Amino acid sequence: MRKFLTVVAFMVITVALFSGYSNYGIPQIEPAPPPVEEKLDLGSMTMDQFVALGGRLFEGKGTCTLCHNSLGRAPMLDQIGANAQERLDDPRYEGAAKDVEGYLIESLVEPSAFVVAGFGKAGSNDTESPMPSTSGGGIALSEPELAAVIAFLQDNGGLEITVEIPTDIGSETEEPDAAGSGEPRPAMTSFQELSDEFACEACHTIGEEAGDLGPNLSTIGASRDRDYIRRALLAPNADLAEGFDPDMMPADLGEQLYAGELELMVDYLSKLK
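Would you share the structure of the sequence above as one chain, the form predicted alone?
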C-alpha cells in the first residue's frame, strides 16, 4: 500500500510540474487579430488620397505585387499607359471594353477576357489567365476598392485618371463579411475551398488544374512526407524546389490558415501519389 501511495504521489507531482511548466514556463503565442477592413470616407476623399488608397490595395489586399514584379510571372504594370490601348487593338482581343478604363476594370474582374501573350496558363494557348478575379475569392475587392486600384494604375502608368470617386455608396464600403469585420471567418472544410480562396491552382498544377508558376503538386505525396509539406506551407523559402526562386509564394500563408485548415491541406497533398 505504501508503495502504491508513493507511485500515486509521484505521478501527481509530475503532472503538476508538467502542467505548471506548460502554462507558465513556455511563452504563450497570442494569435494576431483578424484584419479589419479599411473604412472609406469617400465623401471627403481627394483624388490624391483615392490614388494612394489604390496603391495600398495594390501592394496589400489585392496581392498584385505577388505576380506583377521583376520575376516575370505576370506583365509589369508600370507601362500600362502605353500598353493598354495596344492590347485593345490586338486582333486576339475579344473582350467588351471600349476604352482603357474599361480594359483595366475587365483585366481585374475577368482576367481571361484577354491574356497577354506568354502569360496564359500552361496548355491554354494564352486563352486562360492564371490570375484569379480580384472581385471574388480570397481578394474580394469592393466596388470602391476596384475603382481606387484603377485610379492608381492610371496614375502610375502616366494616364489621365478617368475614374470618379464613388459617391452613391455612402461613406463606408459595402457591409463587410466575416473576413473584414473583425470576426473570425468560418473555417473551410475541403481542400478545394482552400485552393479557391488562396488561388493555389493559379500557380501550381494540381490534377487537371495546370498552373506553371510554382512546382507541380500532382504527385507530391509520393516524394515528400507530411513534415516537408507542412514546412513548405508555413515557410515556403525554407526548402526551395529546384528551378524556382525565393519569395514566389506568400510567406504569411500559415498566418492566414486555421490549424485545422493547415492539416487539411497537408492531409490532401500527402495523399497525392
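Return the structure block for the form predicted together with heme C; the form predicted alone was the one displayed.
What follows is just the one chain, with no partners and no other molecules.
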C-alpha cells in the first residue's frame, strides 16, 4: 500500500509540474476572441474612420497580420504603393486589373491571379498563392469591409485613397438610427429635401436662401474638397470656418443621416462652385 501511494504521489506531482509549467513557465496570452460582426455604420463615417476600420479589419477579422508581418511569410504591405505598379508592369502579370486599386482588389479576392515571385505555394512555381481569398471562405470580408481594407492599404502604403465609402450597402449592414426612435424614416433623395429637413438654410446661405449664422455655402465646392465637406458635416468642430464659433453647427448629422444621404449632400455641396 505504501508503494502504491508513493507511485500515486509521484504521478500526481508529475502532472502538477506539467500544469505548473504551463501556467507559470510560459507567458499566458489571452488569445484573441473570435471576430464579431462589426455593425458598420458607414453612413456616418469619415474617410479617416473608414481607414481606421480597414486597419482594424486588417489586424482582426481579416487575419492579414498573421502572414503580412515582418517575418517574411508574405510581402510587406507598407510598400504596396511602389510595388503594385511594378506588379502590373510585370510581364508575368495576366490579371484583369488596370490600376493600383484594381490590383489590390484582385489581390484580396483572387490571390492566385498574380503571385508575387517567391511566395507561391510550395511546388506550384508561383502559380498558386497560399493566401486565401478574403472575400469568401473563413475570412469572408463583405464588400464594404473589403473597400475599407483597401482604403487602409492605400493610406498605409502612401497612396492616394481612391476607394469611396460604399453607400449602397445591403440591408444587413445598414442599421437604423442607433438612438432609434422607433420606425426608420424613408431615405430622402434630393438635397433640397434634406436641407429643409435639417434646416441648413436657417444658418447658411445656399443659393437663394439666406442664413448668416454660418458661412455662405454657395460656392463651397470651389474652395473645399469632398473630404473636407464630409468632415465638416460629421465632425463640425474638426476644422472651423474662419470667423465662426464652434458648437453651432449641429454635431449629430452623422447619426441622423443615412450613408446615401450623406454622400448625396457631399456631392451636391462639392459641385457648388
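Not measured: the values here are computed from a predicted model. Positions refer to the first chain, counted from 1. Just so we're on the same page, rigid core means the largest C-alpha set that superposes within 1.5 Å between forms.
Superposing on the rigid core, does the Cα of P246 end up 2 Å or more away between these two forms?
-> Yes; that C-alpha moves by at least 2 Å between these two forms.
C-alpha of R226 off by 2 Å or more between these two forms on rigid core | R226 C-alpha, core-superposed: shift of 2 Å or more.
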